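Single chain ahead, by itself, as structure tokens, in the form predicted on its own.
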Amino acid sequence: MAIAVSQKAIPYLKALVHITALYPLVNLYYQAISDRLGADPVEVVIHFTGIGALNLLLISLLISPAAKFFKIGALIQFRRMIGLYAFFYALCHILNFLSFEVQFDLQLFIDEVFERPYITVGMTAFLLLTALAVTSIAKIRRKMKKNWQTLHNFTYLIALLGVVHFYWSVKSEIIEPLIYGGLYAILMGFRHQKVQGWRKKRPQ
């Protein structure tokens, strides 16, 4: 059965989606500044600015199947500002670890990204995503055309990143890392059809 979204609706729906994703964000900065976070709020920062972006790039992968099930053709339009949030909240994750733990030394920061690989998994991520999200201007995606969707694949490349970023991060605790990747093997599961069709056009 169909479920019906009035457009009058869309609005205020999304005004809904940019409260939800926006408040979390505002009161962390505002906890840290009035130093609530613990002990630690340096980690607390960088993990929830990072855990907030692979949010977001799972809940933008759930979208299309969640639409197609439940027949709400309108959820596809929340699904670029949802990616465009998560991209947000990577910036952020960046950003924090560039201010806080290496001060803003670039080549410190250049450093840690080639000898850490958890880093460099989380940097590849970030890179492929500020690439998506450039291309996700209205314009720009006119003039891409069908390499815009080709480009916009690597959303599940990305998720995957995040995912392994994640597990290799965290020193002992992985049951939260690994919960993360049965979902993102789930969500890929809904596109079986469409990981099948690659497989079939690659040369061999």
Second form
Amino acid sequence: MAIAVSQKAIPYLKALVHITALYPLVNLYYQAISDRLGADPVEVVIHFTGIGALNLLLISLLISPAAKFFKIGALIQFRRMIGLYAFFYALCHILNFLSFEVQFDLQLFIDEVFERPYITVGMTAFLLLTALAVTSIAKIRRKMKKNWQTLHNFTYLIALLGVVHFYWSVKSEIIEPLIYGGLYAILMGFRHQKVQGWRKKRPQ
Amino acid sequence: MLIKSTNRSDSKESDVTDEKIYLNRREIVKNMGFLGAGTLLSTSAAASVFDLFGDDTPPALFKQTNLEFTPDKPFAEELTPEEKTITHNNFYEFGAQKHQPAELAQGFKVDPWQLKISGEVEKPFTLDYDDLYSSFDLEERIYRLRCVEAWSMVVPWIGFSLADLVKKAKPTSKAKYLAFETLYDPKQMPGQRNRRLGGGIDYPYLEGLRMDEAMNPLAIMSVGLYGKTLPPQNGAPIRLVVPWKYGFKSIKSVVGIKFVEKQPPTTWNILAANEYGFYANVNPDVDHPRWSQASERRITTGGIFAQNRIATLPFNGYGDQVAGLYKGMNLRKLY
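The form predicted together with the partner chain is what I need now, so please give it after the form predicted on its own.
What follows is the whole complex; the chain from before opens it.
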């Protein structure tokens, strides 16, 4: 049974998504600025925005399988904004690191990006995500035609890099990153036909 | 007590975060909403599962008592506020996230306690709870604490010289190292019975020192901080403090010190030998694979905009006292 969502309701639902995505960030920075995030607010804001970006990325990957399975076509209309919020959280994550962790020591920032494999992986994911965010503009999307989908398939790689970045960043607490790895595998499992399709197309 | 910040911004009462906010911190973060819960599967879920089996009401705050001790000289650097020192802890036995030990350790029972001194010594002995405070002269030592994760604090510890304890035990000629062990009590330490909460490390936690390191006057067994007995999250009732080494060397809630002939196994070294060495001396020239060790963020007062990144000093600034211990050693290899 398909579930129809009235087009009239969409703007309200979108407003709800905006609030749900933005409120935690506003609250986070309010707490951080007023020194209410514990002894080391820097660690909290970095971790919070990083996990937030990963959560949003995985939610964006859940949308099309969910739309198909539950036959709620309207869900697809939320995919772009959730993807963009994933980008926004990732941007905050990196700005937090730059401004609060290394405190604008640009040399240290660059060294860390290149010398720490887990940061290199994370930064790669962020740069790819930036490309997706920029090309999500409708005009650019139309101009790109078929190439747009090819580029946006990179979202699967970005999410994988995000999970690897998380796994690699922890000292020994690997269970949570492994759960994210499992969720990623499930989300990719929904797409096994698509992934197999790429394999076949590849010349032997 | 003689603790006075001598320069720069003395911390005012208004800078100190309200204890209530600290204690409700997880609740505050939770209230940030679903993304704010930290993760889809936040560790608080593990904690609440744990709560199902435990008491619904959180245990009352651990009771600290005032200590009598010889005060230290004033320290040139600003002290970390007590509220931060006792709420930002790496003590995986009580949860791998830094706010967790302060929340999950309040019901920890430290009396009765037994610290056993054994191994290659002429006079093995055991310190019971009261002995911890009465067997040796207690003095305050204001030390920098440098975590391997590149943050640091300045903490006024109270304790006694480890050398005094060693002398009392009369080590034999075979005693070359000291092997330290933390309490193993999964009933009291949730991280020991839940791998997720405990960060996936094997317990009991083990540490070690070379004999000459243990005899260095900087090394102390601490039983208190900020004028009072240690709270559990900081390693009650007794812990090691070796300020020229990364924090993980300063093992908490110690129940055993064994004098041994060979270098003893140590927890983080067993887990990742390429990341954590036996010596673990603070060294700005040798990076951890995941952190630059050249600088650190000093946790004092101020919110997120506090400009607190400072250069890390060799041996955490205690080179004059300890560099001689490592003469002729390649500290890049023996990190």
